[in-house]
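Encoded as structure tokens, the following chain is the form predicted alone, with no partner shown.
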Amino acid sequence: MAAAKKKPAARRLARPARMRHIIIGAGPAGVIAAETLRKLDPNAGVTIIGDEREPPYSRMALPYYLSRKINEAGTHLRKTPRHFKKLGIDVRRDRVTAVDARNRQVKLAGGGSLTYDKLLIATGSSPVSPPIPGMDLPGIHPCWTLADARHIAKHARPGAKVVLMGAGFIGCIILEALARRGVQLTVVEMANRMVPRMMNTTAGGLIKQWCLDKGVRVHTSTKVTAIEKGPDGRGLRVRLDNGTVLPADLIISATGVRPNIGFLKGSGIKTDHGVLINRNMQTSNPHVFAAGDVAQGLDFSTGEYSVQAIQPTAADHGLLAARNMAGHKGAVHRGSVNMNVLDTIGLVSSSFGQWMGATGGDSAELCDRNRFKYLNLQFKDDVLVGATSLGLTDHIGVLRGLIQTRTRLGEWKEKLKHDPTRIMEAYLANTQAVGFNAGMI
């Protein structure tokens, strides 16, 4: 009797390899990217590597912690207990010392290495310490990490003499928190106005006057030349180039930041001021992406590539990078709009886009010094390309919207040049016209 034929074994379909995504940096860009990757690829391995012992937190929340509006937990980016564990996102506390792009590995300070399929560099920035004698003395702090904020909170007691070096965006956020703590505050700024990278001379001068009226001493067009120990080794003394000597119990340095790109040396990943990326958030290596303060990306207004160290840009970058890492087509970066909103002891200021003006453009300006009201609009042809406002908060969203949509204002440009406060009317007139015309097609 013939033997029965065996049925051929059913072929097993090979499962696609599990993607391994590694994100260096636990700030907003890194966290948003990790959560987006988890949504887009539920089976992928997603690892965040952060070099601080804290849970992922927001640096922008530190002033609220200093002003006692929130506690430490309030600075955390995600408040739900075990948030990352529930999502299957591995958060590791370590520091990446090098990237081996050829073998797709990151080397860790704690020893060993991790292998990736896709890598996101979201390492942010670090404070720059100015080359001033005495900057290494005890009692001098940046305000960049939660650990820094703890030190400052400990020493910034009511009545303490505090010197703040730098009146840029970061410095003025810290200024607000320090003023609320009741310290004797003195601000020293090299530029001829406060917030020089956000405000023109008129607006920056008004912010200075506002601070002076609130009891904050402000030195502009002034440099710190040296920091010394105080008499009998108590406290510190700050020497200024105008001859003034300031006694200080605490000095806070807010003199700028620099993207964290040093660990990429020898990786082959191209850098300039930051990590160079294309409109898909991709670096010179196709398996490596970058986002946030470390990324040198497209500027919406100028078409140039620059580092924009603001949280809204970091959030946008993180989302787009994750979509591209997951292989989604059409996730193209259209450029970040320069945007800053600042509250300085109750005076709200904002700037958008090319607030300093465009080549060949013109402008409209309204200024009420006595009431600290200021509005400046910058045009290129009949398109609003930039704006600055001070003490006027009603239509901040409209300003950004008109800039970002590149809405042609037509006859409304001349009306705005005559009265810049009619910005909402201009917005409604032009957006309704666009909607009507679209409906007629």
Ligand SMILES: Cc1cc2nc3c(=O)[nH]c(=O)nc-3n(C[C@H](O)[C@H](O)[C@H](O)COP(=O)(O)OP(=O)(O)OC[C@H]3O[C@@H](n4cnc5c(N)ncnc54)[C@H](O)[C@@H]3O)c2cc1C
Second form
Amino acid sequence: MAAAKKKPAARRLARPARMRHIIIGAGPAGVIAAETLRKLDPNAGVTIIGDEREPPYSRMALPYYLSRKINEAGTHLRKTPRHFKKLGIDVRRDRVTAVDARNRQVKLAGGGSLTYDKLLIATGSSPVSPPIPGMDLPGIHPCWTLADARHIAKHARPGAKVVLMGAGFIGCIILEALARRGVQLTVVEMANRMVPRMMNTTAGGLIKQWCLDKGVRVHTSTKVTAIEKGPDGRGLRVRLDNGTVLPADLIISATGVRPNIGFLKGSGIKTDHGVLINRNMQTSNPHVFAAGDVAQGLDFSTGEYSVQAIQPTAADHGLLAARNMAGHKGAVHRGSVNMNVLDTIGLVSSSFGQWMGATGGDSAELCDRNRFKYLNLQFKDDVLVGATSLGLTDHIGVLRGLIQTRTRLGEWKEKLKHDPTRIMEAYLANTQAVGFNAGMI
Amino acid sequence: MLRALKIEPEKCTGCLQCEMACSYENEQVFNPSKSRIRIFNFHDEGRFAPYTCTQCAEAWCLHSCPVEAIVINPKTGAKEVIEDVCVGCKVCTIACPFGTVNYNHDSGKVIKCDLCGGNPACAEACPTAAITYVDIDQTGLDRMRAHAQKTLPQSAQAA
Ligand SMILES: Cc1cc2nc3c(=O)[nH]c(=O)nc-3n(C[C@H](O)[C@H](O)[C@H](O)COP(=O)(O)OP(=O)(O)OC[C@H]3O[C@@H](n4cnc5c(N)ncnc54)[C@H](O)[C@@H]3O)c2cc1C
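Next up, the form predicted together with the ligand. The previous block was the form predicted alone.
After this comes the whole thing, all chains and molecules, with the earlier chain placed first.
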């Protein structure tokens, strides 16, 4: 930075014209990218185009809005009044209907188009409605947007009969919020356990037991076969493949999401499940980048490109995409660790990386069923590659640290196999995280 | 000039005064489990390691927060949790690769070291100067940052 200041003025004047950055999507990935671009290039034009009717907000905050911990403003990504204006970031409410990559233009639903030098696709994902008869009846909502949350808040009154379809990660987060609203809750999940893509059978089973103990009805290995109007025309009925019929005032569907890539048809930008990007967050078109839930980016653990659809990855992506859009060399993605933390009516669980284990690896496990405490560590050689925890909240971030630094545990691996809870000591013993401010100011 | 907590584990006797002082200062209780600085005891080696947030430049906690509840105090450089804004989602507790953000079940919010606003109680309480609050030596800082960069994926630092 000091060196740049010494550059003669003439060099600075010869710089290229003002860059125009356009970002599609006003979620965390888009907003973090916009702010980073502003920091890196005070003169650049930075425009965010978002199609929701709200100021930029965080989906992740919706459960806390539902449980009344915060009001609508509490879900907003930025709290300072006129935050974006002050930063010179133009936030527009509109919908991009197509990308004309050849002319570097985006077409807007509201009419007209905008020209970009660099474009970021940060359009996130949308809920998928399962192919079940009756899914189009009124009274069935996803819980994905602030607008959805408003609907749910209106109908999920104390005592209301609510059926939650899907006990994946998002389903379980909503479950917590609904339980706090005092509804009569029944959960239906196709897989044999709760949070099947984040928890193994033991941990997923313990979460189910915990929920049952708290008075939530849980059907696992069960499918919804049809949804019908209630007998007297009021309310709904949910038919399950185990023969049960559940009356419902409100049905919440949390059965999965799909990246928003439809508008890229014909743009030549390559997509698979999401938008394909390289380690510079760049799509098949060098002027176009992608970040967040819509992007199929590098997974740290598997080395493969996949859609992770979690907040920390959206933040990582947004930051890195912006640095690449601003032309920073060396801003190379080393892959994001897939990780989640979940609070199910007071039982906190987390999972990291290859929690399901790596081929040729081994593991350490501690399980106290009565106290709902569980810790499972997965190793490859003497390196931690994945972890699952239940009922532990202290220092759990170090699991990410150990995974992502590929720290060789040496003799500490055996100690951890003996007592997996000593992760923090294993970390301290194996990094130079001692000395000046733990060696990592 | 910004100051930082300098930790010299070889001077630590494991007396836990820092944990007591921290929990009292911040949570009004003498309860080591509520302390933001923790002493790790390496029984086999007769060694102790005080450990807390380094106020790292990368600030993974801050960037992962979905509601802007973690902000930088311009006076101290500390990354502080704004309790009123925190929703208790815990994403920062898994995002921090140093494991120094913890969830507090009682308040339903997260807690981390905030350098006590510039007057850290742990340093004051430490009888052996294993924890001191000192000016950040620029060379040392750069070296530490280089080290952090080498081992972890990316820096949130703009330039
Ligand atoms: C209820 C709920 C709870 C969650 N909890 C957690 C959690 O605890 N931990 C976690 O890690 N993650 C959680 N998530 C997931 C997390 O919210 C997402 O990973 C994150 O929002 C992704 O950010 P993004 O910016 O990529 O996309 P989004 O936040 O989805 O933002 C994308 C935006 O782009 C807009 N858009 C789409 N297409 C267009 C277009 N053509 N033109 C203009 N705008 C467009 C969308 O409407 C949207 O506003 C949760 C999600 C939900 C719904």
